[in-house]
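There is one chain below, alone, in structure tokens, taken in the form predicted on its own.
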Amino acid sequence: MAAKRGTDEMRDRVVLGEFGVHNVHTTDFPGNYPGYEDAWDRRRFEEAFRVDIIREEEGALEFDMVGIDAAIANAFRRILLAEVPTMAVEKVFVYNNTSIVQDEILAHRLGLIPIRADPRLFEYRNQGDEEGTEIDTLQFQLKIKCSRNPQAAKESSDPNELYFNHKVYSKHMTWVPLGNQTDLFPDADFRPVHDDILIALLRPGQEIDVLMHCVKGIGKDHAKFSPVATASYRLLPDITLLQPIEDEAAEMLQKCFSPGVIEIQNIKGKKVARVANARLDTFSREVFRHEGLKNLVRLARVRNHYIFSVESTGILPPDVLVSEAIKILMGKCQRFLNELDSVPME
């Protein structure tokens, strides 16, 4: 029975040691333990795969996808973070640009600023063309000049008052429609995701003028494209307390972890110390620098239960994205498929 015991531990969890982590390589492959069926088989994989949705905001999502290996769920965020489209500013057309900010830096700034445009609605412009048409292109225009504000008291200092349009902001990006782009999207409100960016600061008689394309790109060509600020995951902390916690030594062990991940209840007038909520702790290991402790309680973590973490930039709502990579996933996997059945046989 230990010994089973010791087998589903290696299988199921990854330790955490006082000076090491354990189990961290899949071992369960077909044949690699006597007496398990580890062959993949797909309905025992149907039937033990689920997500959960456990947070869901206006730009952040937070799911549970269990029973998967660390490949596929490796895969999934690597598709979140580069290869689901955005449009993002390409090309940048400097007409005029007397600010102190040089072209080059005015160029990226304008194109790490996200774009609130559906990359559905749009098709890849293709390579080597340098005009943009209304299937693949969106122009914004940005024309702005600072000048003195003659109603300000002399005795001000303060920019805000003795200047008109010295702060340049995303905000005063503007649509202009290529085409016939007003016909082709007559709701469209195509502007910059946030309208407060600072762009430059201008003083009396400097101006930007400038136009820009943008383009549908994804993140493996450039991070302007990235849809996420962050797309991460992580295994399913697992705390087990090994004998009963009490009075000090549960009020000790309380302060070792994160907020609300041990209680400590009053059962018959003693402190006694009990796992809340594990998912909320990070594992800071801090419970292996006290001797009386460290030896009291096994951290692990689920090995194939992934909390994922998926902020946008504002472009896209999160469960779109996650929508849109798992449907990337699904084509990679179908080309896999093609390519085999296009290998003769011997």
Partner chain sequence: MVMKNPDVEFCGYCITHPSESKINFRIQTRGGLPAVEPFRKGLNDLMGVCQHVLNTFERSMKEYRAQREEEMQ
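Having seen the form predicted on its own, could you now give me the structure of the form predicted in complex with the partner chain?
Next comes a single chain, given without company.
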């Protein structure tokens, strides 16, 4: 029985020791463990797999994926970061820039502004196509000139009073429809996601007059195309107390973990520690610094329970991003299957 428990632990827990992490890699492949059925079984996977949505807020989503392998969860994370397409400013045609900000710096800043445009409505631009057509390009204009305010008080030094338009915000970017875009998108409102991104500062007499072309791209090409502020996952923590811990040791144990993880109950007059909610812990390993507590606790993580946290930049809601990432992985598999079928094998 103990041997079986040992192998069970090796198979589905990643153990955090004092000086290192053990059982990191997935080992449940057919043939490794006698007596275990490890071959791929679709029905077993579908029965064990589940997705629990924990929290959905404005632009951020936290959900659990249970029963999936590390490689596939990591693939979803990587695709969310680098391969879900968005629209961003790629070419900036500078007609007049007499501001302090150099042309290339201004162009770089404009490229990083997230644009609220559903990338699924657009196509990728063909390579070598310099002009851009209405199906793959969005055009924006930024035309602003700073002037002096004649009604300002003589001694004031507040730039908000002295000058008009001295701060260039992203709300000054206006959409210029190309070709038949007004018919294709009659009630669309293409603009930056946030109106209050400061682009440049001006003084009287300086002006900026640029035309911008937005194209569809992926994060692998340039980070400005990444649709997530960040997408990350962690494994579910699993804390086991190997012996009952009481009194002062219990108090010390509670301080070693994040608040809410260990709770102290009063059983027959004695204070006994109990693991209340291991999920909240961030595993600072403070327990290992105390000689008395080191060997009474086992810190581990559940190998196939992933707590995903996806935060979107505002272009698409985070659940749409996750669905798109899964569809992109399916598209890649399909492409390889088509290749396999088309190339003749000896």
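Being a predicted model, the structure only gives us computed values, none of them experimental. Numbering follows the first chain given and starts at 1. Take the two forms, find the largest set of C-alpha atoms that superpose within 1.5 Å, and that set is the rigid core.
Core-aligned CA deviation for Glu246 between these two forms: 2 Å or greater.
Core-superposed comparison between these two forms: the CA of Val24 stays below a 2 Å shift.
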